[in-house]
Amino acid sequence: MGYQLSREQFDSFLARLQEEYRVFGPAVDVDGGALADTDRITYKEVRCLGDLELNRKSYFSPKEIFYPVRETLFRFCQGDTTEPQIDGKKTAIFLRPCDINGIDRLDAIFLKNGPLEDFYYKRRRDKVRFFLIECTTGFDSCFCVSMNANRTELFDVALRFGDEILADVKSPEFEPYFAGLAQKPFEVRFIEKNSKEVRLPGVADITPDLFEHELWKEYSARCIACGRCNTSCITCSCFTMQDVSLGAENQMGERRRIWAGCHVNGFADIAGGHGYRQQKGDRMRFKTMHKIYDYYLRFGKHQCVGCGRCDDVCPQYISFAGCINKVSDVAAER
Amino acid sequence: MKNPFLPEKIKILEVIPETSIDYTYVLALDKEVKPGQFFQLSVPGAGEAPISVSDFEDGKLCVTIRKVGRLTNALFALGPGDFLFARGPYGNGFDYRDFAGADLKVIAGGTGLAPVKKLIKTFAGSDSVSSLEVLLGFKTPEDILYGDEVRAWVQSGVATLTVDKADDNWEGNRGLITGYLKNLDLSDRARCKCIVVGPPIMIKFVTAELLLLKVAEDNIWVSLERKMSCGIGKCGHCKIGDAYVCLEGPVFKFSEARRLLD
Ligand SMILES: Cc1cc2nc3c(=O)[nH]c(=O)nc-3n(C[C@H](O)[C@H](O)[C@H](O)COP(=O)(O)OP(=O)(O)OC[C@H]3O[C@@H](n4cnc5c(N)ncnc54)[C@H](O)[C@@H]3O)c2cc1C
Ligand code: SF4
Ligand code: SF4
Ligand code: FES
């Protein structure tokens, strides 16, 4: 059912959302960012309206709400093992259309990759309510037409930001909230063209000798495993656990889980002093084809969703829009 | 809900030191598993990590561990009665039906021998192989791991045991473990299938060694190392290619193998 809203509605619709939800969007951190007098946009609990940035793109990606950077796992004393319990609210996410499909690729590694459900993401997750801020002209960085996730079925509430505010409620759940609110038909558009395209190679153009090839080399020369493209990307997925030590007598302590990242030194170390993709390049690589060729064989489906966040924060200006492309260049001229 | 990361409360039976830095555990674990399956055993504060599973029989379950680190330190300073916690098995382990009506070679370097210390033992005493040939490789004679079953393996024919390096008391053979391929009765090619484990070095030296003695690459089998920090495909570490070790392997054809480019 499509609504019309006012300013001062949205922000009572706000208000009545909060007794139920934790409401999370895109807001300014005023002096956040990594020069003097830098904003820095990034997803925080926002009250009304005017707590919503919608004209800049987010530095980081959503999935910390429902994936902490840091997580106790359980907590062990004297041989019992003990979870923590989470927030009884449900959570809700103004977030755009890319980054619903990216955490589409989340929940395909946490919840179907192997027989086991991760049980920390899963029960975060579940809370996890979609409201789509409707996306037609993107960003600079912005690929996502070409990772073909710049349109998504996966909301709950869909809605368009002006004078008035066009909402698209598609979850039951949330009628009620809108109930008695003038009703207007509203189907919601997506991006059609980015100003940056990307050319994605054919899965099967890949082929061994394109790991060997020479074009991942620069990559080791400008990389400096700062991981910032992991750690802002909304489709990184990866962790490493992590034991604290309370006191070894009775074994107390707590497991943890951190985010590791590929380009990140020690993340494929071994004993015994051996280390897989000790050269930049090879995690400029590995991450590469993950995100564009390997993550589709088992899934159907690229892992990459082109929001272009790792090109945007990436502090030796690699472009992985650019690598993609050049892959592409490889590929075709064999 | 399960939740797959909560580890159990294992009792350790017994202690056995094989060489000064690595120790078999018996641990009262009863759970069914295969060789070159893993566990990911831990020690409250001081880490998780997986361990093959060695050996195991009647309800008890044996890891051989290496002290290399912060985890494997903490568990070295356990005995029995102690407890540590495990989850697991995980992995897919040596299928072996594989290798029924095999010539079977088994090439193992190191440590690389737990994770198949119980297939030789099966196969060994049972006649679902066609023959078994084990060629052994370690550093030094102090490196040996499971001194009495080795060298009854050795003494019975069944196994052949080489060190890189040893002092004039050492009798038997030296050199390395590429050095011995040549030795194995690799005369039926449609029938010979190798299993290699071992340190990254060794997989990779012997089982090009083995293609030149024109082994079929789908008649080879490796067990891979990586990084893991869950084992239940979520972490992301030990990743390769398409493939999670922890899912698919760490037991992966050669043909398969190769194909995965880290
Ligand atoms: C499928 C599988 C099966 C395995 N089976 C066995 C087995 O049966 N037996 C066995 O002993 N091992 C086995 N391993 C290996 C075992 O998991 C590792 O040795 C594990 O890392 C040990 O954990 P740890 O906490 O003791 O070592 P860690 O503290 O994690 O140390 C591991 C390595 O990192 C190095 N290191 C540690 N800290 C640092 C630092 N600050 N800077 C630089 N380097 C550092 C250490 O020198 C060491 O080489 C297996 C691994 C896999 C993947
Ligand atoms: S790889 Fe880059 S563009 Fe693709 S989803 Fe991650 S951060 Fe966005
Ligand atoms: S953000 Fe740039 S420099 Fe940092 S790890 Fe990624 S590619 Fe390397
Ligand atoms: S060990 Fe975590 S994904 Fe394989």
Second form
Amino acid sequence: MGYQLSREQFDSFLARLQEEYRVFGPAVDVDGGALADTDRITYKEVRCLGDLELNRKSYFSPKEIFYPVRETLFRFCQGDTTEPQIDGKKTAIFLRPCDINGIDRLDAIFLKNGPLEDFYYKRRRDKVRFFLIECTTGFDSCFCVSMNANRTELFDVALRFGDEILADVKSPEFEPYFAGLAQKPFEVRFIEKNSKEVRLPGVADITPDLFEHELWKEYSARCIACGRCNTSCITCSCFTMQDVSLGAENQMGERRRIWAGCHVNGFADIAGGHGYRQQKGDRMRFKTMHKIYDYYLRFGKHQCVGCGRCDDVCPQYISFAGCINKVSDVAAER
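Mind pulling up the form predicted alone next to the form predicted together with the partner chain we just looked at?
Since only the chain itself is given, any partners or molecules it might have are not part of what comes next.
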């Protein structure tokens, strides 16, 4: 069902929504940028339309709302363990199609990548509802069309923002919030062409010798292993475990799950002081092949959704989109 809202009506809608949901969206973190007196766009709780930043891309993805950077899995005290409770409120997130597709990729890793679902991920994820921000132009670094991630039907409500706000309410859960508002037919539109395009290699063209190609040496020279590409990515899901002991006799403490990333030093270290992928180019290869090859073989879609955040945040100006094109060129030559 389609509805038309004034800006004032939209703010009233948000106020009612906040009674039952925590509401998040892209917003300005004033003076939160990497440089002095610069802002950063990130995902924060929003209270009104004026809080939403709709014209600039967020530095971070919305995944940390329901997949925390650091999460306590359980606490222990001598022989007893307890699981911490989480906020009982449901969560509504305003986000673009690429990010919804990215969360779909996360769902596959945590909920469909084996016989058991990840309990900690699922209990938060089940509370999440999607408010799609219509995106028809994208940003300079986006390449979602190339990754087939520019469209989605996995939303509860779709919104077109302008002088008036149009809403396509897909989920019956939210119909009561729009009761009494003017009805107006509305069908969400999606971007059809990005300014940046990526050429994906054919799966059959990726052979073992490509993993040893000289192209990866460039990234050994340039990458500084900061991990920004991992932490900004909507589909990176890797984590490590940390046990923290408390008290003089170490009889109590907690186990935490903490984000980790394939580019960060120590990620591939193993017992005995050994480690894999010491060269940073090897880490770039590992990430690239997982995003456009390994994941595809298992789930039938590419893990990368072309949001372009990794290109935006890299201090060395390494382009992941450019890397995919280089892989395609090498695969085509052989």
